[in-house]
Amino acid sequence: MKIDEKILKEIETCVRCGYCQAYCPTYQATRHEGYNARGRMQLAKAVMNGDDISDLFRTRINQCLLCGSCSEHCPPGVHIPEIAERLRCALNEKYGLTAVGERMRKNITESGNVNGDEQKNRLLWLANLSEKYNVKINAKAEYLYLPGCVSSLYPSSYAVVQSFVGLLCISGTDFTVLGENELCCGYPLFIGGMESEAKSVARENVKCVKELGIDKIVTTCPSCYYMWKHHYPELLGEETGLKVIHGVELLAELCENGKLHPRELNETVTYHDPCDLGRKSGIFESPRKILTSIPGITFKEMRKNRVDAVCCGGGGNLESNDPVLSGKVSALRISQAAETGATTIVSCCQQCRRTLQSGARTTRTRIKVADITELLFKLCEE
């Protein structure tokens, strides 16, 4: 299996202190060695030294949430993301794709969305959205708004765009939408190891943007901002000239410069890191800012907070690798929000959102979980 040298390198750095036992949301919610940073890294090691790879090591490299804790309190400072990344990819290499691989794969670069479904239901959350607010599709504007597949494909998480656009219009902000137009922005690809295809698709989004004659991107989904922000740039070799944001900034600003009035709510809430926006790309402080803003309202933190958040169990692709293990870790992060007291838990991301609902329902915990752009609608609507 070709392994390029500084991956190699950062393997070997792993010393095995097992502090990463305290961080890593599978190994706390199976208690097993092997689903741990210490013990993927000793996986991968003895694969370096010339053992057979199992299929045992495939499943838990893509076990792995990918959410960046374990590196966050790691001693000696291992990458265990990049790494899990580069395994994925040296492994799609020799040995093809998984099933699951496979449909993302087919789903996405032929479909242009995570799911395989007709383009033409991207704008199926707009069918229901009153017609006061005006939506322009494939226009100039300031704004470029993508909502990414989950929120625009799964009627679950319609609320968040039809949300978010409410928002824009109140604000009076120029917004406009590609529609069935919009293309996945590729990172479950890119985190399944499939690079070459993630480098395709990227290259793709970026001309259909600048070719729309617009340089300012917000979405809702932290997956798709750091993918834009972070990984276009690396899979592209060069600056996109676009300036990316995420939706709860811009909700901020809004708030802050007086454009969103929100009523009083006598409510308790906590809030949810997501771990693309929060861990990964230093967001944190917008969201609290938004919620503590809101007249009336009670904001509790939970224990695990802000770089110390736990995964909501969907990230990594692994609640298409492994749902059940997926769901345990969702149990896990909504025993934490049931500790604040809080009647609601709130996150930014559709995502956390969709893998918290079930968390809540699986174990039969009193707590609702909304995105920030739902609660502030609700508030801001006249």
The other form holds:
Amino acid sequence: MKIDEKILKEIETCVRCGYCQAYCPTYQATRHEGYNARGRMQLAKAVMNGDDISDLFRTRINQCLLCGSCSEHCPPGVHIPEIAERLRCALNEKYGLTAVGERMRKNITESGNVNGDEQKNRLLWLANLSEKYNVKINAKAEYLYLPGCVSSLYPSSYAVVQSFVGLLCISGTDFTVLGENELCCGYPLFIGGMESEAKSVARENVKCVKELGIDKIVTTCPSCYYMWKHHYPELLGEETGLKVIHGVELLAELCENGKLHPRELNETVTYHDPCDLGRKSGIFESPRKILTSIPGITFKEMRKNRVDAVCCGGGGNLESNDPVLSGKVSALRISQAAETGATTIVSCCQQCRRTLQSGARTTRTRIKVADITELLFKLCEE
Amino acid sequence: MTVELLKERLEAILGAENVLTEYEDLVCYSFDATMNVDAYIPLAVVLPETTEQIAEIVKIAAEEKIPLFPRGAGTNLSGGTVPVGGGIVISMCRMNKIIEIDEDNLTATVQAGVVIEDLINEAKKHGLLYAPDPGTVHCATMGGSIAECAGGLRGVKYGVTRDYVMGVEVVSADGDVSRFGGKTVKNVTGYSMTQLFVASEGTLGIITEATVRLIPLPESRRSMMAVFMDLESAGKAISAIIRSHIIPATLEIMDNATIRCVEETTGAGLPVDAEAVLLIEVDGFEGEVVRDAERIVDICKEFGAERTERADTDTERDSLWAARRAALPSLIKRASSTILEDATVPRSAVSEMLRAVSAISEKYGIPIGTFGHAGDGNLHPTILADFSRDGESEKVEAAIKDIFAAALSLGGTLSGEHGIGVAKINYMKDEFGDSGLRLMRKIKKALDPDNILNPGKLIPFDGGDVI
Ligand SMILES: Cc1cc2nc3c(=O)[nH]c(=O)nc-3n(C[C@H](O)[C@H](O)[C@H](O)COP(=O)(O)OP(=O)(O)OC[C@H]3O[C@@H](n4cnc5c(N)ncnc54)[C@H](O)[C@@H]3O)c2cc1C
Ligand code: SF4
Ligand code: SF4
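Now the other one: the form predicted in complex with its partner chain, given that the block above is the form predicted alone.
All chains and molecules follow, beginning with the one already shown.
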């Protein structure tokens, strides 16, 4: 299999210490070494030089959440998520896409979004948004708001976009959305090992924003954020010249500047750090600042927080690749949230919200799951 | 028996999802954390959840004379879990229930696959401490740490795993389940069977459950660091501390090579020109702790410490110990291969041993960083090897041999806590001679006549003498 020397060398740096067993969510959920960072690295090392690579190897690599929790604590600092991404690429090149990968490629490159939905449906969430909130579409504004595919197309996630838009309006922030012109950011392609497809999506997206003449992008999706901010310059070989921020940073600023005034909430709340926003991008304090500034709230940290936070189970396309495993990981995270005694677990990510909600349902845990936009909007809405 | 039939019989006991026979899964159980031991692909891996399942598996293995390799987190450093020669790996990791914390008897009863830190955290909720804390405390299992008799940073004052195991449930080589020891502080009924299984490295039985001693959490603690410009003085200070009848909870040393490495990777502010740094912690009642800390600082100064630092706040304490915890990772980062040794000497001989190790390093031209538990004489000379260099393996091999010889000549032992496994098996004779080995072989043969429990580990059998 064709894989560059650098990655092979990197795989070799795993010293098999086994530390990652304490940090790898897929291992924690299964206690099976094949689902652990060390197992993945040693397996890769063993099969890499052979000609025939089995489906099971591919499955194991596709079961990685790319959450980076292992690397954070790995003594020699092996970059496991990058290795897994490269391996996915090499496997695709050699064996073609998996059925899940092919569907994703087709959806994104042909329909423009991850579900393969019609692009005009991207604005369905507007239908039941109160009329007092005025949303400009494809217009000149200070901020371009990109809700991302999941929040715009899954009705169960509309609340995220609706709440964020509501908050922008209440705070008097000037923004626009692209509506049916918004394309998937390409992150699922990138982490699915389809780098060249991801690159062309990146190019198109940057061009579209530049044409609109806006240079500030805000998104409520940590993956879009990470992709635009971190991978776009890398993929395109140059800085985009765009200022990309996550919604929670903007909300923290609006709260601090007195543009948003949340009402009292007498509840115990905990916070789940999304991998792409927290560990991978270092945004830990904005959401905590918002939550602790809400009057009446009791804020409780989970045992594993910030860089140590356990993935919700939705990373690395796992929900598509292996929904059962994804469910086991979210059940694990939900049990950690329940340990705090919180009645609500807040996150800053529509994907975390989805997976955690399903984790709470399957484990019959009495805990509400909310995106920070939702919680804040309820407390600020007049 | 064919693999298919074996698989079928194992699946009947465990369910299909708990029996692994695909190559991709077997690879993941072919190694452990030992660098210089080759991986070996087992026939099958099983992931049992109950003692009864293990007993059934052992019965099949006994009947068919299939080797069994008990495995916890696979973090041992002596090749103890590598399924050399092939057989069935029994992963204990799914047996991870903490069965009971008994506050009246100060004991905990756990399944063998419980992660040490999970027990420590649970005990803490009751104001209690489970003291053994190897570097792998967050991932290693209770079963594995009992089977290796793991030590840790708190060994000087609190001892090692052996000192905490009060009872075990084991499945023996014929599939029988027995319990030895229990919650009583005193117990002289029969042989000390519980202790026989401690450090037995999976060669005498499979530990499925254990009852361990808990102690009250110490009320208070103080940490400090002493910097020495020569090894001699550091060694003398260690002896003087012990002689003054202060038993610190932790008394660690890092040599110059380790200090430089840690400084390079962490920038923690360690003195790179120092020959040795001692990191010390005392714990107990507040008054006692304050007094002991002052006396230790005085002793270090008296024996020529260039400077001493006390950590008064939790943050200061954490950053001090972060530097010590970074020792091994930093050494690992530095070299393409690191071989972590474990030779242990009486504490009075620590500085002599340190000198011997640097002489060995010079002799073979291989960098060796030494750090470790100076307070209990357990040092970790870490060989930074680069096997892409010509003749490196021979040199490393020779250096290891010299390290063991030095430890034995100082009245020490091959291994303080990492065990023998396959990595050190050929040196056993140097420590025990023929008679000692013969006696241990008799024990092994009595408990495991067909040699199916972790064969090839710990006890060497000469050519014709294989049971
Ligand atoms: C980076 C690093 C740092 C380390 N630091 C320390 C340290 O400070 N102190 C220390 O003492 N050790 C240390 N170790 C060694 C190792 O982590 C410990 O010995 C640990 O206790 C092993 O536990 P495990 O669950 O990984 O056991 P494994 O490695 O899985 O097994 C160890 C041995 O026990 C046997 N075994 C496992 N479970 C059972 C069972 N249920 N019944 C019978 N036999 C069983 C196995 O066959 C094997 O022989 C370190 C290792 C690494 C990689
Ligand atoms: S923590 Fe890193 S070096 Fe250690 S086993 Fe895991 S991946 Fe390998
Ligand atoms: S990236 Fe996450 S899921 Fe993947 S190996 Fe590392 S810890 Fe495990």
